[in-house]
Structures are given as structure tokens and as C-alpha cells.
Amino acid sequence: MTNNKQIGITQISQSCAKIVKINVLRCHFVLAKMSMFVYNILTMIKLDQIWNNILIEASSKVPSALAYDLYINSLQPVGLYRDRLILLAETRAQKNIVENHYKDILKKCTNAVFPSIIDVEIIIEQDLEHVANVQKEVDIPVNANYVNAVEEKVNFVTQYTFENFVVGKSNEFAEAVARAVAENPGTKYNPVFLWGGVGLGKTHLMHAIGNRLQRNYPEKKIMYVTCDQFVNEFIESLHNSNDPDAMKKFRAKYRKIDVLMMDDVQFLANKEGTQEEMFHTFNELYLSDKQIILSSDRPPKEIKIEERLKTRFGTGIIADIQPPDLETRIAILQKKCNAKGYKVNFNVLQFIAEKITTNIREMEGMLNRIISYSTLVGGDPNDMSIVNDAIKDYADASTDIITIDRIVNATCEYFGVTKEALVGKKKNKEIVVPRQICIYLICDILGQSLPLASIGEYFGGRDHTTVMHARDKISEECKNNASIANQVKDIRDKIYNR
């Protein structure tokens, strides 16, 4: 009897031990699951992605497509301050409308995707100087489900399609190449290199390719990224001491895909480590017959990157996009009106197209400004007095033609130097920075209408590489040096008579 009791006690003890062991294992499993969940929640994302993802969420929540286009999509993210997202409105009227009618929607959309941001603040340009230090490139916790959704599929802008792209002499070759690669990726045209000035349609074509690929090849893994994002992710992978496999994951992300689309590759300039990584990424994709599509504001030979990378960028097909002619600009505005339901007559569209000649994005911005203003004041967008009132403060409202002399004279007046000194051979500190700023503004404002060699000739016979150096130097300074950025803005205002 005693033996049976001991046996029974032993069996019970063993059973209890098994139960405890099983429960411990279950606890470890639960903890592991919780750890994975916490990891997902703490996945990091950058500020530009924050705003793009909020826009995607808001586009389906704002009741009117016109209201979304006029008041929400035109807001610009300034940065994050504690738990607030700071957004910049173009005008006080837009600020008031958003605050009175759409702020709650924006807050809900923001909080749904990024729970750590609980408020949204709308400001105008005059408020910028009073804004406390904000984080412009930050890492914040995001909603795990949303991050997973973003990773599974690239969110291309649905309005950017081939059907909505107006073709003219200035872009017909680039559009044909883009269509061909969207139909048969990784075959005839690889890599594709699209280049052209700001606001001429490169991003539209990139998204059109992406939308078509997702429709025709839903099984393909497509990666669309800006060069800045690639650089930042590479740097983070290098310095991520918490994850020894960070670099391996980064490489897998960019090399185990079917299509790589990278915008603004000119920002690879002077980044030797990232160039090395891009070189090997490019090689692995190219040798595996994976499609590579790149865009830039200049051709490969003018980007300050290693020769071996320049060679690879130019291996396939290079297609440039030039400023559109008057007829094409009017057609672009007409298509925009048809898509948005704007009732604007031909004369007003021609007026806009004659005002802005080298930047489609600014041209569409002026159209939106006119529509928005006429809606606010209850006027007719076809009334030229309403049109003139709407654009009187617009950057390109001046009817004067902007020339290289006008830019040079404005720079000289601002810095108090003579034209002879500015364009001459002297290299003293007092004249070098004004000269570089002047060259940057000429390149930025006149765009592709003035070759680099011509600019160099104007400045005392300097070669095009000197012009490129000045342009790129000030471009970088504008991002990192507030003083230089303000000087550039002041001179630009002077050029446009603002």
C-alpha cells in the first residue's frame, strides 16, 4: 500500500513537472510572440514616409477629391515637435480651411498610422521663425499592421499613369521607353535612366511604370525608393549595433527583388561608401536580369560618382525629358482640369502656360491656386481679374523674362559686389560664395535652357566641371546651412520681384 502511494506521488510529481515545463515553454513562446509584436511596433520610418503614408490614409477619408487636392495634398511637412506633426500651408486662407474643416480628419489619419503622434499643427510661412526646433528626419514607432502592409506592396500614386501623362516632342522618347519597360521588364531596356529638370514628369513616369507593373505582374517584387532613403538605410545598417544581421537584411531587401526603381540618384554624389554598395547591388540585379530604373536631374556623366558606376548607369538606355512647348503645356493643364472637374477656359490655361515655361509642377500649382482662390472668394476662375488677384504673389507671376543677366545683377546687388568681380577670375573668399550662389541660381532657374558650358563661358571661360562643382556645393549647403539657404531665398525673391 505504501509502495503504491509512493508510486502515485511520484507519478503526480512527474505530471506536475511536465505541466510546469509545458507552461514554461508556453510562456517562452508567448514572450517570443510578444517580442516580435513589440519589434513590429517599433519598426522605424522616416519623416517623408510619415507624411506620404498619412496622405494615402487621408485620400480616402476627405469627402471631396477637390478639397483633398486643394487643401490637404498641398500641405508640406515641416517636422515633428514632441507628439505633434507640424504642417506648412501655402496661405492663411488654406490654414484656416484645414483647421476648421479637415484637422480632425488629419489627426485621426495620423494617429491611425502613427499612434505616437497625437496632434497636428498647421502654420504658414510667417510662423516658421517662431517654430521651436523640430525633427526633420526622425525615427518614431509606427503601427505594425501598417508597416507590414507598406512592406508588402509599394504605394504608387494612383493618378500617375500613362493615361494621365501628356506626350509631346519634349518627352515622347522617354514615355515610349517607360511604356516598353513596364510591359516587358528586364528584357530589352535595362537599365533605364530617365533625366531632366525639376517638375518635368520624371516621377510621374516612374510611378506610371510602377502602376503598370503591379497590374501586369502582381507576383513581382518591386522596390521604389528615393536615393536619400537608400543612403539613410545603408548608414543605419552600418551603425546598427543592436542587430548583427542589419547589413545582411539591408542587402537582401534590395537584392532579392525583381524591379529596383530609384529616384534622384544624383544624391549619390560624394558618398563613396553608398556608391560601393550601389555598385554591388546594381551588379547583382543586372546579372540576374532584374529590371533597374533610375531617375536624375542630370545625365550619368555629369554626376559626381565613380566611373564604374557611371558606366553601368549608361549601359542601357538614357532618355531625357526637356521642358515642354506651349501646346504641350496647355494640353497638360487641360488634362488636369478634366481629371479634377475644373471648368477653366482655354484663354486662362494659355495664360498660365505662358507664365511658367520650365516646370510642370509649378504650372499645375498656379492652376490650383486660381481654383482655390476663386472658390474662397466666390468668383469665376475664368474672370481675368480673379486670375490676376490669385497669382499676384505667385513666384513666377512676373511677366519679365528671367535671363542670366537678371540673375547676375540681382546677386551683385544683394552682396554689394560688381559684375566684373563676380564673373571674373578672382578667388578671394568675399567673391567665391556669391559667385557659387549665382551659378547655382542660374542652373536652378534656367534649367536645361542654358548648357553648363555656356554658363562657364559667361563666368570668365570656366569649364563645365567648375560650374557643376558650384551648383552641387550650394545645393548641399542649402540643406545644411541656414545662412546660405536664406541668402539663396532672398536673391530668388529679388529675381522674381517678390
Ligand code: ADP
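We call the rigid core whatever largest set of C-alpha positions still superposes within 1.5 Å between the two forms. Numbering follows the first chain given and starts at 1. Source: prediction; values computed, not measured. First, how it differs from the form predicted together with adenosine-5'-diphosphate.
A displacement of less than 2 angstroms separates the C-alpha positions of E302 between these two forms, with the rigid core held in common. Once the rigid core is overlaid between these two forms, V78 counts among the residues whose Cα shifts by 2 Å or more. Core-aligned CA deviation for Y102 between these two forms: 2 Å or greater.
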Contents of the next structure:
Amino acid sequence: MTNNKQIGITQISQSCAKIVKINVLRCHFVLAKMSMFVYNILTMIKLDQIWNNILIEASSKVPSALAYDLYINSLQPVGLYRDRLILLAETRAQKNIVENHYKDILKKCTNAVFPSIIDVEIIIEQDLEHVANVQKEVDIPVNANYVNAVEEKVNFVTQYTFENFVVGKSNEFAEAVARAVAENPGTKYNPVFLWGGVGLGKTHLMHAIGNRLQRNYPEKKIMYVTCDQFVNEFIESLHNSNDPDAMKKFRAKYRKIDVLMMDDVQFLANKEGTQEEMFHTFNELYLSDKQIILSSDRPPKEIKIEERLKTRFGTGIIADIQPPDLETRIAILQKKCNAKGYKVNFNVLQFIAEKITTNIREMEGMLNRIISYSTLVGGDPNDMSIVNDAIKDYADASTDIITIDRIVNATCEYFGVTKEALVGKKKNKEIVVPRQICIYLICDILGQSLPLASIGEYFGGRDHTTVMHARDKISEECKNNASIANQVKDIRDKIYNR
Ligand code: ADP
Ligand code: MG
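Please supply the corresponding structure for the form predicted together with adenosine-5'-diphosphate (the preceding block corresponds to the form predicted on its own).
Time for the whole complex; same chain goes first.
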């Protein structure tokens, strides 16, 4: 629902609307400072809302969409300490990159939206114990319009559009369905279920639908949520003893919308309470012809969820995305180069596309690596010796990308344990250490392309905090315990066939 105080927003294009809106808000802040009573109200605002809004600002300010995706979007807000926003990075490498390259932009974005927040601090999990007394909910002077904007506006990644999506045989059906639903939501295809392997464009297509819907139907309330977010919000509402209406609010939030997009619904597996909630949310929206769009890494019938939900998920249209063929992969690389202004020859693009066949994100990663390496050494990204140097550590030249299975197999072989035991429940020392080392290596090698929750799921439905714990424990051990460090090195060599 568009707030009627933001006059005219429905009539102008989406991008203009955003600029106008932000400027209107800034204006309100200035006016509000001059006349507190008229324009400002002190509103209790949640950390997630604050962070979401900073992300909206940052998504248009961080120069590369990939960098935004990898380094900014994955930061987690920890809390506010006085005038400082504390953000948690997933790895030390991410923390360093953000501090060295993006902290100033982040500070500016934060300060532009919330003038009372002056600084940002990036921490990693080990630092969490030193963080005390942070606020998760704050009274911040916010204009009434602004609070609504925070709640209602979804920050779709601006670069994830249909125009930037390359269509080939492997994804043409999914793309056509996505376009159709973006033009006419809630009519023909409901629900839409997109499925396919990691890094094949599911999230890109969902954001493309979102961007198009926001432009075509600015008055509609569109909600995009990752399954993890939905699960966490549900659990938080369930256990919120401070607010007896928390559950009611949670339900209202998800049931008063026009379009619900939920990404990675395979993470509903083993979460019975959330499945039940999702079932009712689904029914309510579906019965009132509201559009539902879901994504998953597998088809509905293969998700480990209750039957009635599986049936619901599969009642509309199911569209799969397969790994693209060579021509499409080259065309995707070409498109990314055009978007970023990289001048890379066809033969280098072909070389990359032949090397990485099943994950577009990995393919983009290799392209970026070649560009950053050539910039670093002052070389030409079209010089094959530079290209080869840049990707030396990526994988053995004769092999394709590293998969989770490959890391697990190498670990099992090295320790002489079975895969069932490694991913199983046993907690004796003989299996716990190999399991933790394996998780550490998966995070280290595939961390940017694989959410922690999906690693947890691979390891018998463990929670993402268990994955984080294993990863950080072995990371520490590698520094202090030569025997563990050697084991990690030996397995890594095995994985890379060195
Ligand atoms: P998934 O959600 O399936 O894991 P993403 O949507 O996150 O994958 O896609 C990973 C990366 O690959 C993104 O940067 C996305 O823009 C890019 N990508 C995937 N498919 C295409 C495509 N057909 N055209 C352009 N870019 C693509
Ligand atoms: Mg995704």
C-alpha cells in the first residue's frame, strides 16, 4: 500500500520514485530537526528494519552488484551501541574487505538514512562475546512516512533484472513463467515454484520479478523473504515474551500482502512449527488469489516437509533451471563484463565458461578473480599466462569445480571413515574432528557460494550455528595445533589433486 503522504509516487517510474522518496525523507529529517513536534515521532524501530533500510541505500551506492551481494548483503546487524551500528561478518576475510573498501560507503549510507548513527563497526563471531549492552530495538526519531517505507519497501537488487538475465534452453521456461507472473500476478500461475542447483539464477529471477512488479504495480505489497529469515522471525515471535502480540503481528505481516516470494524453501525441512505456519500463510494468500512464488534447490516432492505442504507447493506451475550450455555461459560472462566495463576477449570468456560448468556464481567469481589479479600485477586480463596465474589456486586445471561431495569424499578417504558416519549423529572424538575439519574446508572453499544453513542440512540437518562453531574451531586450531593444520593441508591437497 502506498502511503498517501507520498503523493505522486504511483505515477512516476520506480527508480525516480526511489530517489524522490529518499530525498523526501532526507528533507523530512531536516525539517524534523527544526520542528520536532510536527514532523518527527519517536518510534521504536527494530534493528532488522534499520539494517534493511541501510541496505536499500547501499545497494545503489556500492559500485558492483557482486560486491554488494558478497560483502554487504551478507553482513548481519548485531546491535546498536550508542551512535555505532555493529555488524557481523561471516569470515575474517569479509571483515577485512569491508573495512578496507566499503566501510566509508556504509558509514555514509547509514548516516544518510539515520543521522543519529555516526559509525559502523565490523566484527566476526569471536568478537561477539566482547559485545555487551547493544540495543536490538531503539527509539529513534523517525518520520512517520519513513517507518512505513521501512516496513513496506523491499530492497530488490537493482542489477537482478530480466534485462540482465541471459536466456538459454536451460532456463527459458522458468524465465517465461517469471515474466508472465511479473506482468499479471495472482492470475494464471499460482504458486510458481522455481527450482534448480546452486548459483543457477533462482534468486536473480525472483528479484527480477520483484523489480518488475514494483514498477508495474507500485501499489501492491510485495514481500521477498529468504526461508531462513521467515524461520527466524517465526521463532522470535514465538518466544517474544516482551510483546504478547508478537505472533499476531507476524501473521498479519505475512498475510496482508499481495505477493509473497520465499527463497530457498528447502530450508523448511525439519522445522515442523514453521511448516505449519507456512501452511496457513499459504492457504490464506492462495485462497484470496494472492501470488506466491517459491524457490528451492529441488522439486517440491523431494523436499523433506509435510505432505500437505508439498502438495500445495506443487499445485501451480513448477519450472526448473538446469545448468546452462556453453554458449549461454559465455553470453552470461559477456553480459557481466558489459555491466562492469571489463574488456575481456571472447577466448578468455570461453576458457572460463569451459572450466566452470555448473554454477554461474562460481563462474563470475573466476572472472572477477582474473580481473582483480590482472589489476594487482598490472597485467592484461587477456594474457593467458596472467589468466592461468590468477586461477592457479582455484582448482586443478584438468578438473571442474570443487563440490561439497568432493570435499566430503576427500575427508572420508583421508580419515578412513564412511560418509554416513561423517554426516551422521555420532559424537565420539574419532568422528567429530574429521567432521569439523570437513565443515571448515567446505566453508573455506565454497563459503561464498553455499549458505551455512545448506552445509548444515548436508550434515544431517544440523543448524547453521553448529556449522559456524565447527568452522571457527578448526580455523583457530590451524593457528595453534600443527597436527590439525597438517591434516587440513593434506586434505586440501587431495581435493585439488596436488
Ligand atoms: P541461485 O539463487 O540459483 O543460487 P543466483 O540467482 O544467486 O543463483 O545467481 C548467481 C549469480 O549468477 C548471480 O550473480 C546471477 O546474476 C548470475 N546468473 C545466474 N543465471 C544467470 C543468467 N541466466 N543470466 C545472467 N546472470 C545469471
Ligand atoms: Mg539463491
